[in-house]
Structures are given as structure tokens and as C-alpha cells.
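Below sits a lone chain in C-alpha cells, taken as the form predicted alone.
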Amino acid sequence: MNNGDSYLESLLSNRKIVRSYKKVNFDKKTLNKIASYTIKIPTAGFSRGIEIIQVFNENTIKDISNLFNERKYTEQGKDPWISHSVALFFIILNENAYHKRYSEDDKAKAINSNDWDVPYWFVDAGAAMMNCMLLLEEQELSSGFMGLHNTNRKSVHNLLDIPEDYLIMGMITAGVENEVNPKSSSKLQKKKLIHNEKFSK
């Protein structure tokens, strides 16, 4: 830790999107109980609708990124990233256990999750999310994102025998960051971020 930092604030500060890994041997032993964390965090109404699916198996990794069409990528000059990954997790969200959940007598006066102006699967998804980065983050591995909007997802579902009525946050990749030729980030214009008591520009 630096300058005082707190072990969180030190993941944290560290945690940054990786795209692009080594192609590494790993005791993927220490990553079992990944999962298990990931999803503690707090569901709307404890709806439990949050659940994830881990990825060990290297030749499943490899159809992955088929599937993700990671070759595009490569051909283009860009470094391998799916492929080059020591495990793949998928949160997954089922929106029928919430509804199921709200639709219960206790939740009789809270307002119908048909009507949530942000919908809670989501943003307890997110949770679930973060909480993955950063236990990747304890075990020295660096981490990326993945949504589906460029992949079909029937495929995806096919291949991991998902349900239908289960949708696909993202998929989180687990690696060890290619250093040998970093590429350039480009300098974006900083922006306020944090704001006092109120909304300022």
C-alpha cells in the first residue's frame, strides 16, 4: 500500500480494464472461491436473481473467443486477449426473480418491479461485477469487460447451456498483463467527476 492507503484503496487504485494477457500457466486452484464472492453483495428485496458462471476449461476459453470473434482482433494486429485468459466469468441475471419476489405479500406496498425507473437487476449486476475485479485484483491478475452487443448471444447461451429467460450482463476476463508492448493510451480530456453537497461544473 502507498501513501497511507487503505488495502481497498490500494486495489482500487490499481484496478484498471486489461485487453490484452500473456499466455501464462496458472494454479487456477486459487480462483475457486471467486465466484462465491462475487456474489455476495445485496439483491433488491434479497431477489437473489444474480448468479455467475465461472470458466476454467482452456478449450472453452479458446470457443469463447471464437465466439467473440476475437480473431477479427488479432488479424488487425491487436494482441490476443479471450484466448490469453486464465478464466472467464459471466454474470448472469434472472429479471423472473425479482418480479417473482416483489410480486410476494410483503412487497404488496412497494413499488411493482414492472415499474423500477432503473431497473434493480442491473445495478446489482454491476455489483457483482465490481466485486469480481476486485478479487481478481487480490490475486495479482488483471481484468477486462466484455458485453455481447457485437457477439450472438444464442451462441453464447448454446454453448454454456444458459436458460432463455436468463440475460447475459458481460463477461469479465481474467489474464496476466501483456507488458511487453504496451500500447499508447490516448489522452483523454479529464473531466469533474466528484461533486460538493452539489451538482458543479
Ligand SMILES: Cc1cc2nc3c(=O)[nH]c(=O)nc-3n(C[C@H](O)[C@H](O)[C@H](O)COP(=O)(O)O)c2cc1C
Contents of the next structure:
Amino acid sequence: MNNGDSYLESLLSNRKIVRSYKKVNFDKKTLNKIASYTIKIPTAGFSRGIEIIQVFNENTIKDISNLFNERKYTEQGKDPWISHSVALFFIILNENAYHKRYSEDDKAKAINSNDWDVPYWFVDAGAAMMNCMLLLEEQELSSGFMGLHNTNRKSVHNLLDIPEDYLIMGMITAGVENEVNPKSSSKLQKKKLIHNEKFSK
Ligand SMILES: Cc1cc2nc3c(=O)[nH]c(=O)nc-3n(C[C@H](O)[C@H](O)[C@H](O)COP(=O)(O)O)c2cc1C
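The form predicted in complex with the ligand is what I need now, so please give it after the form predicted alone.
Full complex below, order starting with the chain above.
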């Protein structure tokens, strides 16, 4: 807690996406509560359609890194990332849980969940992602995020026995950062993201 930051503020301030991990031996027992607190989130209508798969097994982590074509990146000189993770966490969405919940009697007057302008399952999944990253930060591990837009989804479903009607929102990697690089975002132009009282340009 430096700079007068609270504990939560310091976790938020230190967290950053890291894509290069050292190969380490890590006591995974310290991670046994990550999954349950990751899904400690509010969900629309308390639908509870967000689930998580935690992967600690080294062989499975290796298989997953192959499915994500890590070798293509290491051959280009990039550092290993997924394969050196001490754990991987998949946030998976059960969209049907939302439709089922919103077809119950007490939701008869609510807008049909098929017509939502904001699909709340993505909102809830994002909340879980952030919980997971902060819980890892608390364990002094770095985290990264990998979407499946360049990966054969079916192969991941098959490997992890994920039912077809679930959507894998993404994978959170957990590891020990290889070397401390200055934040790349410092090169980026500053963007106004906070508005006081009213939206302003
Ligand atoms: C929803 C989402 C999807 C992302 N997808 C990927 C991805 O597929 N691969 C990747 O390397 N980084 C991915 N990222 C990470 C971002 O590209 C980027 O590193 C991050 O916004 C930087 O923020 P930070 O340095 O404050 O952590 C994703 C992040 C989010 C939130």
C-alpha cells in the first residue's frame, strides 16, 4: 500500500496483461480458491450462467498451448507464454441459463433475454475475468487474457469436455512474469475516459 493507495487500489494499479512467463515450480495449492471467488459475481437475474474451468495439469496446459499455436510465436522469437503458465482459467458462458431464468414467472414483464440491447452474459463474464485477474495479482502472479478468435474452438471444447452449447469467453493465463518491461501503454496517446458529471470531449 504505497502512495496512499488502499489494498484494492494497489492490486488494480499493479495488474497488467503479461504475455511472457518464466518456467517455474509453483505451489498450486495457493490457487485453490481462485475459481470459486472468480465466479462470485452478480449475474443478470441471478441467472448464474457463468462458469469456470481451472486447469493446473502441466500436460493439459501444454496441450492447450499447442491448440493456441504457441509454437508459431516462439518460432518468431517471442517468449513462451501459455505453456509456461502455472494455471489456466477458462470463463465459459451458458447463455441458455439466462433465457431459462428470464422465462420464469417473475420475469414475465421483463424484456425477453433474446432481445436485450446489451447481452448481459458478456457483462457478467467480464466481471468474472476481472475477479480472476485481481485474485491472481493478490497471489503475486501475473495474468494474461487470450480470446479464441484465432483458435479452433471445437478443439478446445473437445480437450476440456465443454458442452457444445457453452461459449468459451476466453482464457486467463497465470504465471510469473519473465522480465519487467515498461508498460507499453505509456507509448500510447492519452485518451479521455473519465467524464465529470456530464459527458465531455
Ligand atoms: C476482452 C479482452 C480480450 C483480449 N484479447 C486478447 C487476446 O486475444 N490476446 C492477447 O494477447 N491479449 C488480449 N487482450 C489484452 C489486451 O490486448 C491488452 O493487453 C490490455 O487491454 C492491456 O491492458 P493492461 O496493460 O492495463 O492490462 C484482451 C483483453 C480483453 C479485456
